[in-house]
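Consider the single chain below, provided in structure tokens and representing the form predicted alone.
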Amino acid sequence: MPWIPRGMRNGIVTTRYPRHPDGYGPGFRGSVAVARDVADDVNLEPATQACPTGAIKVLEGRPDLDRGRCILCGRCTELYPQVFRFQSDFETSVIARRALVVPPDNEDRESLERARQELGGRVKSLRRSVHIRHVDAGSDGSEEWEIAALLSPVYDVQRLGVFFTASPKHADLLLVTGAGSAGMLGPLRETYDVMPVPKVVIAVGADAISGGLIGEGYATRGGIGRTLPVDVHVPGSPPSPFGILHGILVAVGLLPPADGGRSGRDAPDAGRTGNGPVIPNVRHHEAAP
């Protein structure tokens, strides 16, 4: 049985995130950051034309990047490395769709806070075990591989009291991937309707958020936002297992969203016993262990 000495040699491989920081290292392409100050003589139009999903807009010389559309192709970072750069973060999930546009606009903080409080009021009634129903609404299959990895020994999402269920009648969270194909909109809505209240919807990946490369057309709706009320958006194409896990924990109020606000129950109370999965000593990913 060669697996026995190999297992003893490798030791415990399961991550301790979110109790302790973890990640994929500095070379991981987690998201694209945008410089706040850009010289007036820099013409960014080639970047907007090179972006295959139209994620980059330039208004009055200021570049905006919509992470809900970004597929992390890297064309903008190659053309303008002084403006666009990859960063290794994976905690990029947000509650409000507009919060995916970077640099952020701080003028609408009140509506963002109202959205957090509304979501927090719903997830307070969730118990220690959270059950997820996953629906593929026209995905290319890449997000499904990342979701399946959550059940592997490395991530072991069940250690956090998070379980996948085949029945929407038993589900608290609806995890949706895909661009919203016409043939899946009806079944997707039916799945949502039969879920018990409270229920939370998580859009996983650029396809589910905006349609991704496909966008909107005769066969797709350009994401699921027009079909279901989305509570948490997880950008990426595809998002990593850590990124999806962060979105789940944001949805149940155990970690703050990427825009810096508080989600669900207030962050200082996230580790205490009570409603929702019990995760002691939850810390944000910024500090080293």
The other form holds:
Amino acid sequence: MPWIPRGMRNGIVTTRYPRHPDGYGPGFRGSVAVARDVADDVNLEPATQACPTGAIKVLEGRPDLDRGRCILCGRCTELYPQVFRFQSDFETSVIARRALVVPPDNEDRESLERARQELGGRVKSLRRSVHIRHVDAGSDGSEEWEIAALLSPVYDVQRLGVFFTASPKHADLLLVTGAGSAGMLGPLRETYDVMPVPKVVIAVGADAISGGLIGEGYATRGGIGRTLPVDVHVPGSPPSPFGILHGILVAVGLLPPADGGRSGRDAPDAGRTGNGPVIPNVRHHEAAP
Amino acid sequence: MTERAFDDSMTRSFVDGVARRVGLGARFCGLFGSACEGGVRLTAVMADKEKLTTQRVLLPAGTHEFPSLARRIPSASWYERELRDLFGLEPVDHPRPDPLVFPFSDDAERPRPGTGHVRAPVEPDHTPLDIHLRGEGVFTIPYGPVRSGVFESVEYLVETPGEDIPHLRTRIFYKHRGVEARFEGMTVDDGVLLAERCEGVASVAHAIAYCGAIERMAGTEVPLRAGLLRVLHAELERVANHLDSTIRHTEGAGQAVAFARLTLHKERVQRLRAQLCGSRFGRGVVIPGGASGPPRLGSSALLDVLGSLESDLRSDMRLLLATPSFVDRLRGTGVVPADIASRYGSLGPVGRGSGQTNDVRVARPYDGYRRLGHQIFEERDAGDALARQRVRVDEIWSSFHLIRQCVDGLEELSEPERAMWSTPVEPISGEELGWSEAPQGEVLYLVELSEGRLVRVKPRSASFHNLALFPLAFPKDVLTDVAFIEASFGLSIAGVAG
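Okay, that's the form predicted alone, but what's the structure of the form predicted in complex with its partner chain?
Whole complex next, starting from this chain.
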């Protein structure tokens, strides 16, 4: 009995995200933003040298950073604060792998839009309720904590119709963590195969996307992209619970991916029926400084 | 028969020497290999009261065997299986020499860390693994590697006649990532980033142990304020991990409100860590030579958060440990008797729940712990999941106490001490041990450097050492206890599989 009033002690602690932006974490390292314009006389070579995962490339004096490799160590932000800058933004999930490279390439818009529409069409039936299966394919263990946090009252993903399931046969969505360890590739593939269609794969974290700092070795495959078709990429090392939640909502077409544009829901061939959860199209809000 | 390695009197006297010292009361901490030009160097690490001692021997190139210690020192078993997998060294007369960290299909595939050579991708060879228990009415139930819930991948093979668990085997190779090979050739600064990712839930403890080895080699003294900041982050990490273990108990026992309360508190801890340093896992705080910079949260704001967190936690923990449907589930579950815990040199809360007192923070104080007072806990020796739970709760309060001391210490420092966050570490050569007390127990790092580049890094997590003991906690338990016993060990598979 004493537990019942205890459950109410701290009032409502649940975030209102995504209906309302959550002001989480000033100072939290969500992602690295890259300035588009860099003065001609700035030599960015030391930044590419300092990056432990080779995420930074400089072409004709213009830098780009692959968030799929970035482990948020902050070396580039210390060397060139005018070019690389941490932001608290956690809405960093994208659909196409190449959309993780910032600043975005505007010429690519059309093909990103096509990828979005394809996914949007596929997940039409999952919007009101989606069941998730998680598989660890060689993580460092931290990603599991961040996924499990989604079940705490702070995130309470059940309110959004998101449920975790023990059986892959009930699962619509596969959350995969880890750099793709050789031992897990078989079980991972088997899990994916027995999932019913439509099925969606989310790579959670830099390790799952590119191998991260572990990279490609004798026992890892530089992420899971060569084993499974990845639909949504959630960068970070590890991504925060909010980042993972954003990825889940991008996967089912309820939120737009980080590369902007429309969410899958608004895609022309993704007609919407019924009275599913009405979630306003949350645009990128500038995180608190 | 080729030339037998253990005819070599050097190897024989090495093994006997280790066994003798352990027989005289030293705690066996690990047996590690490093491939080098002349063959494979073996390093045995033992703890004799407060001091770590090592014993070394070189197995010349072409050696394929060494005499096993596992029958004399049971906790050597996993280290020897690891040596077999990674270096192709057969422990002769080992009681159960199955593949452990990875089932390689032939000798050429073995990574032999220390050599720095390019290695081709490997696939697990399942043929040597299919040894199941046979007999009338006896069967093997595999749990994993894909678990029911959000867990790390591991497989437990439960060998059972139906309900009891006479034997349990653990397969960890699914997650083997080849971390030790990845360290080779890295700079000292990159190495700490990888150390943070060996066992992600104990990032701070691993970074401290790794940096400790480097700093000892360079003769660098970590500035006091950096040492205090390291302790602050390490203790927050401990609180988060101990809460995680408790959360898994409440989930298993169906304590829905307690689960909700504790997951809320754990999230508060993770957010506090992010507010202090930008990372929810304290990554980037510990760097070779010190700490990366001042905490981003003022001490009064930090103390406010700590105060409300601790008062909520005290009240919830008091109620939880007085809730019969929770306590009864843990009492008598997963008993590790004190004599077994002692023989295995079990670490951290697992050891401390069975009457073992080894705690690196007290035995070999490092960084800020040298300056801080410790609380003495009530001794727990029941050895069951409840004893481990009580140890964790005690440790949470002591962590809060330590964190407050760190905050005060950082405030009180005089001006010159306040100016420095790190001491430069010169590129150096040599080999040293580093250590720390992670939430799971003692972490060891054996680091070898040559002109500022890492030649060989061997991380030894407490999870690796304790998981070997895991099957021994089952004889009196039934299938439904597995989840509780696992949660009460509180281990991370990433730190075990390497």
